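Next up: a single chain in C-alpha coordinates, the form predicted alone.
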Amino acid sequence: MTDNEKYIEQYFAKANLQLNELQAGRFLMFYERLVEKNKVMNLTGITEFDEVLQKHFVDSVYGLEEFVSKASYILDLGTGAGFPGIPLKILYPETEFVLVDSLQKRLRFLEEVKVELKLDKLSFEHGRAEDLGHDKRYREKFDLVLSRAVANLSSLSEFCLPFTKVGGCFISYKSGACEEEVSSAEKAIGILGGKIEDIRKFMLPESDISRSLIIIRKTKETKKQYPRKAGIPLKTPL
(Lines of atoms letter the chains of each structure in order from A and count residues from 1; the text may use other names and numbers.)
(Lines give C-alpha, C1' and ligand atoms only; values in the text may rest on other atoms or scores of the structure.)
Protein backbone atom coordinates (compact mmCIF):
# COMPACT_ATOMS: atom_id res chain seq x y z
CA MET A 1 0.00 0.00 0.00
CA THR A 2 1.39 3.43 -0.98
CA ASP A 3 1.62 6.37 1.43
CA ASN A 4 -1.32 8.08 -0.28
CA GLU A 5 -3.42 4.92 -0.03
CA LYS A 6 -2.59 4.64 3.67
CA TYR A 7 -3.55 8.29 4.12
CA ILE A 8 -6.92 7.66 2.45
CA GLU A 9 -7.49 4.62 4.64
CA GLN A 10 -6.66 6.62 7.78
CA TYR A 11 -8.86 9.52 6.74
CA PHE A 12 -11.86 7.26 6.20
CA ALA A 13 -11.18 5.63 9.57
CA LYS A 14 -11.72 9.04 11.21
CA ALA A 15 -15.27 8.83 9.83
CA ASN A 16 -15.61 5.26 11.19
CA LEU A 17 -15.40 3.89 7.67
CA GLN A 18 -13.03 0.95 7.13
CA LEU A 19 -11.42 0.55 3.71
CA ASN A 20 -9.49 -2.45 2.41
CA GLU A 21 -6.41 -2.05 0.24
CA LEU A 22 -8.35 -2.46 -3.01
CA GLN A 23 -10.82 0.26 -2.03
CA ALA A 24 -8.07 2.67 -0.93
CA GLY A 25 -6.36 2.09 -4.27
CA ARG A 26 -9.56 2.76 -6.19
CA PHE A 27 -10.15 6.03 -4.32
CA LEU A 28 -6.61 7.14 -5.16
CA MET A 29 -7.06 6.25 -8.83
CA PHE A 30 -10.38 8.11 -8.92
CA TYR A 31 -8.75 11.17 -7.36
CA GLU A 32 -5.91 11.11 -9.89
CA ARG A 33 -8.26 10.73 -12.87
CA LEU A 34 -10.59 13.45 -11.53
CA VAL A 35 -7.78 15.99 -11.16
CA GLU A 36 -6.23 15.08 -14.51
CA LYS A 37 -9.55 15.35 -16.39
CA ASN A 38 -10.40 18.56 -14.57
CA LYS A 39 -7.53 20.28 -16.41
CA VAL A 40 -9.46 20.03 -19.68
CA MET A 41 -13.04 19.80 -18.42
CA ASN A 42 -14.89 21.59 -15.63
CA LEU A 43 -15.72 18.76 -13.22
CA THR A 44 -15.02 20.30 -9.80
CA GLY A 45 -13.66 23.43 -8.17
CA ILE A 46 -12.15 21.26 -5.44
CA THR A 47 -8.87 19.59 -6.44
CA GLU A 48 -6.59 19.57 -3.36
CA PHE A 49 -6.08 16.01 -2.10
CA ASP A 50 -7.31 16.63 1.46
CA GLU A 51 -10.29 18.67 0.29
CA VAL A 52 -11.40 16.06 -2.23
CA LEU A 53 -11.13 13.38 0.47
CA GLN A 54 -13.22 15.44 2.85
CA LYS A 55 -15.71 17.33 0.68
CA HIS A 56 -16.29 14.78 -2.08
CA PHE A 57 -15.32 11.28 -0.98
CA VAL A 58 -16.26 11.15 2.71
CA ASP A 59 -19.12 13.61 2.24
CA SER A 60 -20.60 11.27 -0.39
CA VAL A 61 -20.74 8.25 1.91
CA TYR A 62 -20.94 9.52 5.49
CA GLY A 63 -24.04 8.57 7.46
CA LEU A 64 -25.53 6.38 4.73
CA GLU A 65 -24.53 2.86 5.76
CA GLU A 66 -27.89 1.77 7.18
CA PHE A 67 -29.64 2.80 3.94
CA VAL A 68 -27.11 1.68 1.33
CA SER A 69 -26.46 -1.66 3.01
CA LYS A 70 -30.17 -2.56 2.73
CA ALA A 71 -30.58 -1.47 -0.91
CA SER A 72 -29.90 -3.62 -3.94
CA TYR A 73 -30.65 -1.03 -6.66
CA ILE A 74 -29.53 2.59 -6.20
CA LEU A 75 -29.88 5.70 -8.38
CA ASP A 76 -27.58 8.72 -8.20
CA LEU A 77 -29.47 11.54 -9.92
CA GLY A 78 -27.41 14.46 -11.24
CA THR A 79 -24.15 12.67 -10.52
CA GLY A 80 -21.92 15.35 -12.08
CA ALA A 81 -18.32 14.22 -11.55
CA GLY A 82 -19.56 10.98 -9.97
CA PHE A 83 -20.74 12.06 -6.53
CA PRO A 84 -22.02 10.33 -4.51
CA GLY A 85 -22.24 7.35 -6.89
CA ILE A 86 -18.59 6.43 -7.46
CA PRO A 87 -17.46 6.64 -3.80
CA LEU A 88 -20.49 4.57 -2.75
CA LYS A 89 -19.83 2.06 -5.52
CA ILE A 90 -16.24 1.64 -4.29
CA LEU A 91 -17.55 0.96 -0.77
CA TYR A 92 -20.40 -1.32 -1.89
CA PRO A 93 -19.06 -3.25 -4.91
CA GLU A 94 -21.89 -5.83 -4.96
CA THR A 95 -24.70 -3.25 -5.07
CA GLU A 96 -26.12 -2.22 -8.44
CA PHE A 97 -25.91 1.51 -9.22
CA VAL A 98 -27.26 3.72 -12.01
CA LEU A 99 -25.71 7.18 -12.37
CA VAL A 100 -27.72 9.79 -14.29
CA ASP A 101 -26.52 13.10 -15.68
CA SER A 102 -27.72 15.53 -18.33
CA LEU A 103 -24.21 16.11 -19.71
CA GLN A 104 -22.87 13.32 -21.92
CA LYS A 105 -19.20 14.27 -21.62
CA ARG A 106 -19.31 13.84 -17.83
CA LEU A 107 -20.71 10.36 -18.30
CA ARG A 108 -17.96 9.53 -20.82
CA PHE A 109 -15.41 10.43 -18.14
CA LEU A 110 -17.22 8.20 -15.63
CA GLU A 111 -17.26 5.34 -18.15
CA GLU A 112 -13.46 5.64 -18.28
CA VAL A 113 -13.34 5.62 -14.47
CA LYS A 114 -15.51 2.51 -14.39
CA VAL A 115 -13.15 0.63 -16.72
CA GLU A 116 -9.97 1.75 -14.97
CA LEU A 117 -11.28 0.99 -11.48
CA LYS A 118 -12.77 -2.34 -12.69
CA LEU A 119 -16.21 -1.56 -11.27
CA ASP A 120 -19.09 -3.94 -12.02
CA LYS A 121 -22.86 -3.53 -11.63
CA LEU A 122 -22.54 0.14 -12.58
CA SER A 123 -24.36 1.77 -15.47
CA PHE A 124 -24.88 5.30 -16.74
CA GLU A 125 -27.88 7.05 -18.26
CA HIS A 126 -27.79 10.33 -20.16
CA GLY A 127 -30.92 12.43 -19.84
CA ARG A 128 -33.07 14.77 -17.80
CA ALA A 129 -34.97 13.64 -14.73
CA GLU A 130 -38.20 15.07 -16.16
CA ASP A 131 -37.97 12.61 -19.09
CA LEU A 132 -36.36 9.58 -17.43
CA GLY A 133 -38.85 9.77 -14.56
CA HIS A 134 -41.52 8.55 -17.01
CA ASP A 135 -39.33 5.77 -18.44
CA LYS A 136 -40.74 2.36 -17.47
CA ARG A 137 -37.21 0.98 -17.04
CA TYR A 138 -36.62 3.34 -14.14
CA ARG A 139 -39.92 4.64 -12.79
CA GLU A 140 -40.46 3.48 -9.19
CA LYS A 141 -37.74 0.85 -9.57
CA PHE A 142 -35.08 1.98 -7.05
CA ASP A 143 -34.73 1.03 -3.40
CA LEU A 144 -32.71 4.17 -2.79
CA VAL A 145 -32.43 7.41 -4.77
CA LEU A 146 -29.66 9.86 -3.87
CA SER A 147 -28.89 13.38 -5.03
CA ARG A 148 -26.21 15.89 -4.14
CA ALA A 149 -27.54 18.19 -6.85
CA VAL A 150 -27.99 21.84 -5.92
CA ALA A 151 -31.72 22.53 -6.17
CA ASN A 152 -34.67 23.42 -4.00
CA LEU A 153 -35.94 20.36 -2.09
CA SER A 154 -39.42 20.71 -3.62
CA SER A 155 -37.95 20.52 -7.13
CA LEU A 156 -35.51 17.75 -6.17
CA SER A 157 -38.36 15.70 -4.76
CA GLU A 158 -40.25 15.99 -8.05
CA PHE A 159 -37.14 14.79 -9.86
CA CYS A 160 -36.31 11.94 -7.47
CA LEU A 161 -39.49 10.48 -5.97
CA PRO A 162 -40.85 9.19 -9.32
CA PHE A 163 -37.79 6.89 -9.47
CA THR A 164 -38.22 5.65 -5.89
CA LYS A 165 -40.17 2.45 -5.32
CA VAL A 166 -42.92 2.45 -2.70
CA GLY A 167 -41.27 1.62 0.61
CA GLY A 168 -37.92 2.92 -0.61
CA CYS A 169 -36.11 6.15 0.24
CA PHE A 170 -35.02 9.33 -1.45
CA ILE A 171 -32.15 11.04 0.40
CA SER A 172 -31.17 14.62 -0.36
CA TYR A 173 -27.75 15.96 0.68
CA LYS A 174 -27.89 19.48 2.12
CA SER A 175 -25.39 21.73 3.82
CA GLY A 176 -26.02 23.00 7.33
CA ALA A 177 -29.36 24.50 8.30
CA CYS A 178 -32.19 23.26 6.13
CA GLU A 179 -35.28 23.30 8.37
CA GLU A 180 -36.98 26.13 6.51
CA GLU A 181 -36.41 24.48 3.14
CA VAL A 182 -37.67 21.14 4.46
CA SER A 183 -40.76 22.75 5.94
CA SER A 184 -41.64 24.53 2.69
CA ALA A 185 -41.16 21.28 0.73
CA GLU A 186 -43.45 19.13 2.89
CA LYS A 187 -46.55 19.78 0.79
CA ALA A 188 -44.76 18.92 -2.47
CA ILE A 189 -43.29 15.76 -0.97
CA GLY A 190 -46.76 14.64 0.13
CA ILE A 191 -48.22 15.29 -3.35
CA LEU A 192 -45.44 13.14 -4.84
CA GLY A 193 -46.11 10.20 -2.52
CA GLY A 194 -43.37 10.80 0.04
CA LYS A 195 -43.07 11.58 3.71
CA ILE A 196 -40.17 13.19 5.58
CA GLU A 197 -38.85 10.49 7.88
CA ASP A 198 -35.81 12.13 9.41
CA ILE A 199 -33.16 14.84 9.14
CA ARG A 200 -29.68 13.57 10.00
CA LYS A 201 -27.21 16.30 10.96
CA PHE A 202 -23.46 15.84 11.33
CA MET A 203 -20.09 17.54 10.96
CA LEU A 204 -17.56 16.25 8.45
CA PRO A 205 -14.62 14.68 10.33
CA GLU A 206 -11.99 17.14 11.60
CA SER A 207 -13.86 20.14 10.23
CA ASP A 208 -16.45 22.77 11.08
CA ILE A 209 -18.45 21.84 7.96
CA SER A 210 -22.04 20.92 8.81
CA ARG A 211 -24.11 18.60 6.66
CA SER A 212 -27.69 17.34 6.64
CA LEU A 213 -29.26 14.28 5.06
CA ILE A 214 -32.99 14.63 4.39
CA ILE A 215 -34.53 11.15 4.57
CA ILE A 216 -37.78 10.91 2.59
CA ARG A 217 -39.73 7.65 2.61
CA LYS A 218 -41.89 6.77 -0.41
CA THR A 219 -45.28 5.80 1.05
CA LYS A 220 -47.46 5.66 -2.08
CA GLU A 221 -47.16 5.73 -5.85
CA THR A 222 -46.38 9.03 -7.56
CA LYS A 223 -49.21 10.31 -9.74
CA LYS A 224 -48.56 9.83 -13.45
CA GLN A 225 -48.36 13.55 -14.25
CA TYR A 226 -45.14 13.88 -12.24
CA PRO A 227 -42.46 14.84 -12.99
CA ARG A 228 -43.83 17.67 -15.09
CA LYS A 229 -42.20 18.72 -18.37
CA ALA A 230 -38.57 19.84 -18.54
CA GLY A 231 -37.89 23.10 -16.74
CA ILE A 232 -41.22 23.37 -14.93
CA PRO A 233 -40.21 21.74 -11.60
CA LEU A 234 -37.36 24.25 -11.21
CA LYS A 235 -39.32 27.29 -12.38
CA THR A 236 -42.55 26.45 -10.58
CA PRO A 237 -41.98 24.10 -7.62
CA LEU A 238 -45.06 22.32 -6.29
Given for the second form:
Amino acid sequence: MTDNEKYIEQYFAKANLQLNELQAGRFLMFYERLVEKNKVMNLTGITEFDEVLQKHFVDSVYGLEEFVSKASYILDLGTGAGFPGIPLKILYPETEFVLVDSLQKRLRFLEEVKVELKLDKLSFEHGRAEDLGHDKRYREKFDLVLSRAVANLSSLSEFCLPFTKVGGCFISYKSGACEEEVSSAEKAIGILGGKIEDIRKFMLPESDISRSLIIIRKTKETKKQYPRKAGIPLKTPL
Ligand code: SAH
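I've shown you the form predicted alone. Could you give me the structure of the form predicted in complex with ligand SAH?
Expanding to the full complex; the earlier chain stays at the top.
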Protein backbone atom coordinates (compact mmCIF):
# COMPACT_ATOMS: atom_id res chain seq x y z
CA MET A 1 0.00 0.00 0.00
CA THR A 2 1.13 3.56 -0.66
CA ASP A 3 1.29 6.01 2.25
CA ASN A 4 -1.96 7.66 1.17
CA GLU A 5 -3.72 4.31 0.92
CA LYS A 6 -2.46 3.40 4.39
CA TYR A 7 -3.75 6.70 5.67
CA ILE A 8 -7.19 6.00 4.22
CA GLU A 9 -7.18 2.50 5.67
CA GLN A 10 -6.32 3.85 9.12
CA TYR A 11 -8.91 6.58 8.83
CA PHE A 12 -11.65 4.04 8.14
CA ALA A 13 -10.33 1.76 10.88
CA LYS A 14 -11.00 4.53 13.41
CA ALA A 15 -14.64 4.26 12.32
CA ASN A 16 -14.48 0.47 12.74
CA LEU A 17 -14.49 -0.08 9.01
CA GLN A 18 -11.88 -2.48 7.65
CA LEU A 19 -10.67 -1.77 4.13
CA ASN A 20 -8.56 -4.10 2.01
CA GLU A 21 -5.83 -2.81 -0.28
CA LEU A 22 -8.08 -2.73 -3.35
CA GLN A 23 -10.69 -0.69 -1.49
CA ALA A 24 -8.17 1.78 -0.07
CA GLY A 25 -6.76 2.19 -3.59
CA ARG A 26 -10.20 2.86 -5.01
CA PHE A 27 -10.99 5.48 -2.37
CA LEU A 28 -7.72 7.23 -3.14
CA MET A 29 -8.41 7.20 -6.87
CA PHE A 30 -11.93 8.50 -6.30
CA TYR A 31 -10.55 11.31 -4.14
CA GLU A 32 -8.02 12.27 -6.82
CA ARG A 33 -10.60 12.24 -9.64
CA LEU A 34 -13.10 14.21 -7.55
CA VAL A 35 -10.65 16.98 -6.71
CA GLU A 36 -9.28 17.14 -10.23
CA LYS A 37 -12.72 17.29 -11.89
CA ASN A 38 -13.94 19.76 -9.29
CA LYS A 39 -11.62 22.35 -10.84
CA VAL A 40 -13.71 22.41 -14.00
CA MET A 41 -17.10 21.35 -12.71
CA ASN A 42 -19.10 22.07 -9.57
CA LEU A 43 -19.01 18.75 -7.70
CA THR A 44 -18.23 19.54 -4.07
CA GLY A 45 -17.35 22.39 -1.73
CA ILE A 46 -15.08 20.05 0.22
CA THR A 47 -11.68 19.17 -1.24
CA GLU A 48 -9.21 18.91 1.65
CA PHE A 49 -8.16 15.25 2.06
CA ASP A 50 -9.20 14.65 5.69
CA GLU A 51 -12.45 16.50 5.21
CA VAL A 52 -13.41 14.47 2.15
CA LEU A 53 -12.55 11.27 4.02
CA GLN A 54 -14.78 12.26 6.88
CA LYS A 55 -17.64 14.29 5.43
CA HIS A 56 -18.05 12.41 2.17
CA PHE A 57 -16.52 8.94 2.42
CA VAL A 58 -17.06 7.84 6.02
CA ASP A 59 -20.31 9.78 6.24
CA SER A 60 -21.68 7.91 3.21
CA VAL A 61 -21.13 4.48 4.74
CA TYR A 62 -21.20 4.88 8.51
CA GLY A 63 -24.11 3.14 10.24
CA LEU A 64 -25.38 1.56 7.02
CA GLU A 65 -23.78 -1.90 7.30
CA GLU A 66 -26.84 -3.62 8.72
CA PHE A 67 -29.04 -2.44 5.84
CA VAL A 68 -26.65 -2.57 2.91
CA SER A 69 -25.37 -6.05 3.73
CA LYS A 70 -28.91 -7.44 3.49
CA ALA A 71 -29.84 -5.72 0.22
CA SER A 72 -29.06 -7.00 -3.24
CA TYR A 73 -30.36 -4.08 -5.33
CA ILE A 74 -29.74 -0.52 -4.13
CA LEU A 75 -30.67 2.91 -5.50
CA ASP A 76 -28.93 6.18 -4.67
CA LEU A 77 -31.32 8.99 -5.58
CA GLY A 78 -29.68 12.36 -6.36
CA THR A 79 -26.17 10.97 -6.13
CA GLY A 80 -24.47 14.22 -7.26
CA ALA A 81 -20.73 13.60 -7.13
CA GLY A 82 -21.43 9.97 -6.11
CA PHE A 83 -22.57 10.15 -2.48
CA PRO A 84 -23.40 7.84 -0.85
CA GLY A 85 -23.36 5.52 -3.90
CA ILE A 86 -19.67 5.29 -4.80
CA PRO A 87 -18.26 4.80 -1.27
CA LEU A 88 -20.88 2.11 -0.64
CA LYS A 89 -20.11 0.48 -3.98
CA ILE A 90 -16.42 0.34 -3.02
CA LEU A 91 -17.31 -1.34 0.29
CA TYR A 92 -19.83 -3.76 -1.27
CA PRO A 93 -18.48 -4.67 -4.70
CA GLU A 94 -20.85 -7.62 -5.15
CA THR A 95 -24.03 -5.63 -4.63
CA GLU A 96 -25.92 -4.16 -7.59
CA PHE A 97 -26.24 -0.36 -7.46
CA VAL A 98 -28.10 2.19 -9.58
CA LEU A 99 -27.15 5.87 -9.17
CA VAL A 100 -29.69 8.45 -10.35
CA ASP A 101 -29.27 12.15 -10.93
CA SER A 102 -31.05 14.80 -12.96
CA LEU A 103 -27.73 16.39 -13.95
CA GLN A 104 -26.17 14.51 -16.84
CA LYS A 105 -22.68 15.98 -16.48
CA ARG A 106 -22.32 14.65 -12.94
CA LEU A 107 -23.23 11.19 -14.20
CA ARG A 108 -20.65 11.50 -16.98
CA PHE A 109 -18.02 12.14 -14.34
CA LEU A 110 -19.24 9.06 -12.45
CA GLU A 111 -19.05 6.94 -15.64
CA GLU A 112 -15.37 7.89 -15.83
CA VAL A 113 -14.91 7.00 -12.17
CA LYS A 114 -16.55 3.63 -12.76
CA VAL A 115 -14.10 2.79 -15.56
CA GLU A 116 -11.07 4.06 -13.72
CA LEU A 117 -11.90 2.23 -10.48
CA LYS A 118 -12.93 -0.88 -12.45
CA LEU A 119 -16.29 -1.10 -10.70
CA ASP A 120 -19.02 -3.36 -12.00
CA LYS A 121 -22.64 -4.08 -11.04
CA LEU A 122 -23.02 -0.31 -11.13
CA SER A 123 -25.23 1.64 -13.51
CA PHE A 124 -26.35 5.23 -13.90
CA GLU A 125 -29.68 6.66 -14.89
CA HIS A 126 -30.18 10.24 -15.92
CA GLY A 127 -33.56 11.73 -15.04
CA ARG A 128 -35.77 13.15 -12.38
CA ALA A 129 -37.19 11.02 -9.62
CA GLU A 130 -40.68 12.23 -10.55
CA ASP A 131 -40.33 10.62 -14.01
CA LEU A 132 -38.17 7.59 -13.25
CA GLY A 133 -40.44 6.65 -10.38
CA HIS A 134 -43.08 5.67 -12.97
CA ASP A 135 -40.65 3.66 -15.09
CA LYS A 136 -41.50 -0.05 -14.87
CA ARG A 137 -37.81 -0.97 -14.82
CA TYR A 138 -37.40 0.83 -11.51
CA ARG A 139 -40.75 1.19 -9.79
CA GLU A 140 -40.90 -0.82 -6.54
CA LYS A 141 -37.80 -2.78 -7.56
CA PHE A 142 -35.19 -1.82 -4.93
CA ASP A 143 -34.52 -3.50 -1.60
CA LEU A 144 -32.92 -0.30 -0.37
CA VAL A 145 -33.22 3.31 -1.55
CA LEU A 146 -30.77 5.87 -0.15
CA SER A 147 -30.60 9.62 -0.49
CA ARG A 148 -28.32 12.25 1.01
CA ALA A 149 -28.78 16.02 0.85
CA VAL A 150 -31.41 16.12 -1.89
CA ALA A 151 -34.68 17.50 -0.46
CA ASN A 152 -36.78 17.83 2.67
CA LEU A 153 -38.13 14.53 3.97
CA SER A 154 -41.72 14.97 2.70
CA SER A 155 -40.65 15.68 -0.87
CA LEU A 156 -37.86 13.14 -0.65
CA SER A 157 -40.31 10.43 0.40
CA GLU A 158 -42.33 11.09 -2.75
CA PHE A 159 -39.09 10.78 -4.75
CA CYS A 160 -37.85 7.62 -3.04
CA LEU A 161 -40.74 5.45 -1.83
CA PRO A 162 -42.08 4.72 -5.35
CA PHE A 163 -38.74 2.98 -6.09
CA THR A 164 -38.78 0.93 -2.89
CA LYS A 165 -40.02 -2.67 -2.92
CA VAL A 166 -42.79 -3.52 -0.47
CA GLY A 167 -40.89 -4.91 2.52
CA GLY A 168 -37.80 -2.90 1.56
CA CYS A 169 -36.36 0.23 3.09
CA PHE A 170 -35.81 3.88 2.25
CA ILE A 171 -33.13 5.61 4.32
CA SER A 172 -32.68 9.36 4.39
CA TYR A 173 -29.42 10.91 5.61
CA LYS A 174 -30.14 14.00 7.69
CA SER A 175 -28.22 16.19 10.08
CA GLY A 176 -28.65 15.66 13.81
CA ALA A 177 -31.66 17.84 14.45
CA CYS A 178 -34.36 16.31 12.29
CA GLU A 179 -37.35 15.91 14.64
CA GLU A 180 -39.45 18.67 13.12
CA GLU A 181 -38.69 17.56 9.61
CA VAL A 182 -39.63 13.98 10.50
CA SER A 183 -42.89 14.87 12.21
CA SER A 184 -44.00 17.09 9.35
CA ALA A 185 -43.23 14.29 6.87
CA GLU A 186 -45.12 11.55 8.72
CA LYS A 187 -48.35 12.08 6.83
CA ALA A 188 -46.64 12.06 3.42
CA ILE A 189 -44.75 8.88 4.31
CA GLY A 190 -48.04 7.16 5.23
CA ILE A 191 -49.76 8.27 1.99
CA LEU A 192 -46.85 6.85 -0.01
CA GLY A 193 -46.99 3.44 1.69
CA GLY A 194 -44.16 3.88 4.18
CA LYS A 195 -43.76 3.75 7.91
CA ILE A 196 -41.02 5.31 10.05
CA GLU A 197 -39.25 2.39 11.63
CA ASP A 198 -36.35 4.02 13.40
CA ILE A 199 -34.29 7.17 13.70
CA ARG A 200 -30.62 6.49 14.39
CA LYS A 201 -28.59 9.36 15.73
CA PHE A 202 -24.86 9.32 16.16
CA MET A 203 -21.70 11.38 15.86
CA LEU A 204 -19.32 10.63 13.04
CA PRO A 205 -16.22 9.06 14.61
CA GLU A 206 -13.67 11.56 15.98
CA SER A 207 -15.72 14.54 14.91
CA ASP A 208 -18.37 16.92 16.13
CA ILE A 209 -20.60 16.11 13.18
CA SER A 210 -23.98 14.74 14.13
CA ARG A 211 -25.83 12.55 11.70
CA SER A 212 -29.28 11.01 11.67
CA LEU A 213 -30.46 8.13 9.56
CA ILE A 214 -34.21 7.98 9.11
CA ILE A 215 -35.21 4.41 8.43
CA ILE A 216 -38.51 4.10 6.59
CA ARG A 217 -40.05 0.72 5.86
CA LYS A 218 -42.22 0.30 2.77
CA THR A 219 -45.31 -1.47 4.04
CA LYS A 220 -47.80 -1.00 1.17
CA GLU A 221 -47.67 -0.34 -2.56
CA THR A 222 -47.47 3.32 -3.58
CA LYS A 223 -50.59 4.55 -5.36
CA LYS A 224 -50.19 5.06 -9.12
CA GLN A 225 -50.59 8.84 -8.91
CA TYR A 226 -47.26 9.18 -7.06
CA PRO A 227 -44.80 10.63 -7.66
CA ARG A 228 -46.66 13.64 -9.01
CA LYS A 229 -45.36 15.63 -11.98
CA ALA A 230 -41.83 17.06 -11.94
CA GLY A 231 -41.52 19.99 -9.58
CA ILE A 232 -44.77 19.38 -7.68
CA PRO A 233 -43.35 17.23 -4.82
CA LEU A 234 -40.89 20.03 -3.98
CA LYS A 235 -43.36 22.88 -4.42
CA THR A 236 -46.29 21.32 -2.59
CA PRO A 237 -45.14 18.43 -0.39
CA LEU A 238 -47.88 15.98 0.57
N1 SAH B 1 -26.20 13.05 -2.70
C2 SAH B 1 -25.10 13.95 -3.01
C3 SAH B 1 -25.53 15.16 -3.83
C4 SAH B 1 -26.43 16.15 -3.15
S5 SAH B 1 -26.82 17.54 -4.19
C6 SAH B 1 -24.36 14.32 -1.74
O7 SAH B 1 -24.81 13.98 -0.66
O8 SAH B 1 -23.31 14.98 -1.83
C9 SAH B 1 -28.40 17.03 -4.77
C10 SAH B 1 -28.36 16.24 -6.06
O11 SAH B 1 -29.68 15.75 -6.32
C12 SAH B 1 -27.96 17.09 -7.26
O13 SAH B 1 -26.91 16.46 -7.97
C14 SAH B 1 -29.24 17.19 -8.10
O15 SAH B 1 -28.97 17.19 -9.48
C16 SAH B 1 -30.01 15.94 -7.68
N17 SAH B 1 -31.47 16.07 -7.74
C18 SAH B 1 -32.21 17.08 -7.21
N19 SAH B 1 -33.53 16.88 -7.45
C20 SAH B 1 -33.62 15.71 -8.14
C21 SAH B 1 -34.71 14.97 -8.69
N22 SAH B 1 -35.96 15.41 -8.58
N23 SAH B 1 -34.44 13.82 -9.34
C24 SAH B 1 -33.16 13.38 -9.49
N25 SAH B 1 -32.09 14.04 -8.99
C26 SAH B 1 -32.31 15.19 -8.33
